[in-house]
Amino acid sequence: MDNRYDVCVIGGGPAGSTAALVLARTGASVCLVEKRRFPRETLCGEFLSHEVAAALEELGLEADFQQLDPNPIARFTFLPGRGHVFSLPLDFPAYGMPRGKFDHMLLRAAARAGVTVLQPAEVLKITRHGELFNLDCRTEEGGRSLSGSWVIGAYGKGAAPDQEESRHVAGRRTGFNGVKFHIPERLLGTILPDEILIAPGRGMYCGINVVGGGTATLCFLERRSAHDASPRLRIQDLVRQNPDAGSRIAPAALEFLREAPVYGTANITFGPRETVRNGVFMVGDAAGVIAPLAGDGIGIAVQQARLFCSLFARMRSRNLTREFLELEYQRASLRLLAGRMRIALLCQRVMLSRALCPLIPGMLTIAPGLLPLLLRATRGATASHSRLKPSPSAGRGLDSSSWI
């Protein structure tokens, strides 16, 4: 295998195979290494809103979707726990499917574009040798370099390259702590297959929704302390406080949670983080994390790496330097992420608190437009509705000038 590229992708989640796959399709030699074999599960809310569907459409993959049996989500529900419960229709399309599923079908569709693909393999060290870069990668076979005139970091927290960099994110302490059951869809209590539900509780707030094959995600953020329940005994504990919640998750649900696999993790650091350091660019939640609460990761995570690809075809076209690259993606990075992550940390912040989080069912009565303005400010602005519908259709290529 050659060990010579024109870029080198670390991490193959939403982020990184997107860019692999536009990439590779311009006529780039692309390598994506990614640390775990796939199919793999991961801590994610699993809410696919219309920036992803947009992409999907215009990537010409809708029918390689559509096989997956995505789940439609056309609803909103805000279960405050007293008062009255708030529903309201999403105004744009919204998928609901397992992120095992979902990144390996990105992934698929990058090496099928010409991506060559490292899993499992880790990249422990990046150096810069001028307009070269050298990465010292693990693999099962034993060690392995790579080189290439870009890199691109699509890693998640304490990923390697971070740690060797001493990056600002890297260890930091935060207590918010993210976690994932999956649960047959037939234990819950009253949850409409198309409806995702916001349930709040002390210290955390818990998000529902069906995820397609007869199953549903169970995901909630919390602020942890040492002296916290077990993730497990949380949802019981939400289950007593928030007696809207306790109806649409059974105790069936409960008993199945005793035994069920737990994916999660500590100490997430949410807001924009640099997304240029020493040369490499960031994408996706190695560029900054949205607060979950919004339910846009992978939007995030999608328009990132379609605004990298953007601008490095018009340094190209253009024949234009590195540094206006560099330039430019920062700048672009910061309109398209500083204020939806402003606005859902706000709201994480009132969900979070003791004070606050008790004043929200009156706060929407009185203003009853809020909630869908709050869902708009946290959507991509740049993503107009897609036309994706819930039938499959046969995909259709890519055409590069979409992408400048």
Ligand SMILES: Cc1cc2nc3c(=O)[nH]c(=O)nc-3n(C[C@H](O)[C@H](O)[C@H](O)COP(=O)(O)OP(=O)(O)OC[C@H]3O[C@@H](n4cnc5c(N)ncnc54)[C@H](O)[C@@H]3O)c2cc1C
Second form
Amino acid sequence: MDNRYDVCVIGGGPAGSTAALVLARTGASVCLVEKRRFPRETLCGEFLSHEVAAALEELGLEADFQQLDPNPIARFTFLPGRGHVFSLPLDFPAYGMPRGKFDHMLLRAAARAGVTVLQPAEVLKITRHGELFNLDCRTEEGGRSLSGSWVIGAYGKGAAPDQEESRHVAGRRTGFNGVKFHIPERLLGTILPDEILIAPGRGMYCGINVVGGGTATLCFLERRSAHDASPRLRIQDLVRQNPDAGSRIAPAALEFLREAPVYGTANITFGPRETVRNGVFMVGDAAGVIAPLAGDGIGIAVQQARLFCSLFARMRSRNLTREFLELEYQRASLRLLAGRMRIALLCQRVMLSRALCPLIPGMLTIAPGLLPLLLRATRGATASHSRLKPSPSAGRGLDSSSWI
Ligand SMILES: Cc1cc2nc3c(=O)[nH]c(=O)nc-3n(C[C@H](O)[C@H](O)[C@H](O)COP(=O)(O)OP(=O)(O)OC[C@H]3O[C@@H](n4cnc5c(N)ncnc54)[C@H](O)[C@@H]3O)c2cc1C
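Please show me the structure of the same protein in the form predicted in complex with this ligand, now that we have looked at it in the form predicted alone.
Shown next: the complete complex, the earlier chain at its head.
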């Protein structure tokens, strides 16, 4: 295996795999480093919004995706409790699918496009020498060093590989914890296969949707205090506090959760982060974390990866500078992310607030247009905008530029 690449990508989640795939198709030599062995499960509500469907179509991966039997989701239902149910059809295509399957499909597509995948391997340190970057990696065989002219940081919401750089987020005790369970669909109560449910409890909210293969995902975000119950008991609390959620999470499901594997992440920091740090271009959660209430983190990850790739192609084809790319990418990322992140965070604050959450049913009764408005405002262009007409370069995604 060679050690020198045009681009090194850190992380094989949706952001990293999409960026690596598109860059490789334009002729770049790309190495993607992923620390875990795939397929792997990861914390996520596993709701794929329309931006994901649109991107897969444009990348020519729709058939691969459909082969994995995604579960179409057509309805959003909000269960604030006390007999109030607010339900509306989604005006965009959406799916449920386990992240283990989805991420593996994208990474395999990247490998097919010519990306060298180093896995399992963890990037421990990034060193910059002028225009060249050196990556120190830990592999099963020991150490490995890679170099590249460009580095994409797609390592998710955790600490940056470089300890120097990770001070921004590492070690912050935010108290925001995310937890996911996979549960057999038949054990749940009344849940329609094509709906996504959101139900708030005290200091938490929970999402449930079917993800295909007879499985449903139950995922919640909590603001944890020292007195709170363990993740498994937290769902029991939810069922007690919110009887409408109780009608969807049957006792058999609660019983199942006692032993089910827990996928979780503690102390999540939400909001935008630096998009370019010391010459490394951040994509996806590494560039900012949207509140999961929006169900759009994966959509943002693939959109931002493609945004980077199109600016990169423009820079190469017009012989522009690295500074141009840094500036344009920062600006365009801000436009793509900032509004959605702010609104999603505001909605999350209301959901987690003991004082404000009980007011939601009243607000939605007075202003029924609020829910569809918020759904639209927390994601990218509407379905009709995002479904671009296939162009002759569809399946390539970008105009190719020459690589020297
Ligand atoms: C509770 C919760 C629920 C959510 N639900 C949804 C939802 O329903 N729908 C939705 O669209 N979004 C959801 N999200 C957000 C979504 O999960 C993320 O936005 C998305 O995973 C971001 O993709 P990514 O590629 O940027 O990062 P990730 O998916 O986190 O991928 C990063 C990858 O980098 C690897 N990595 C990390 N460090 C290194 C290193 N040093 N070296 C090598 N590899 C490394 C990791 O192993 C990982 O595979 C949710 C988030 C939370 C917290």
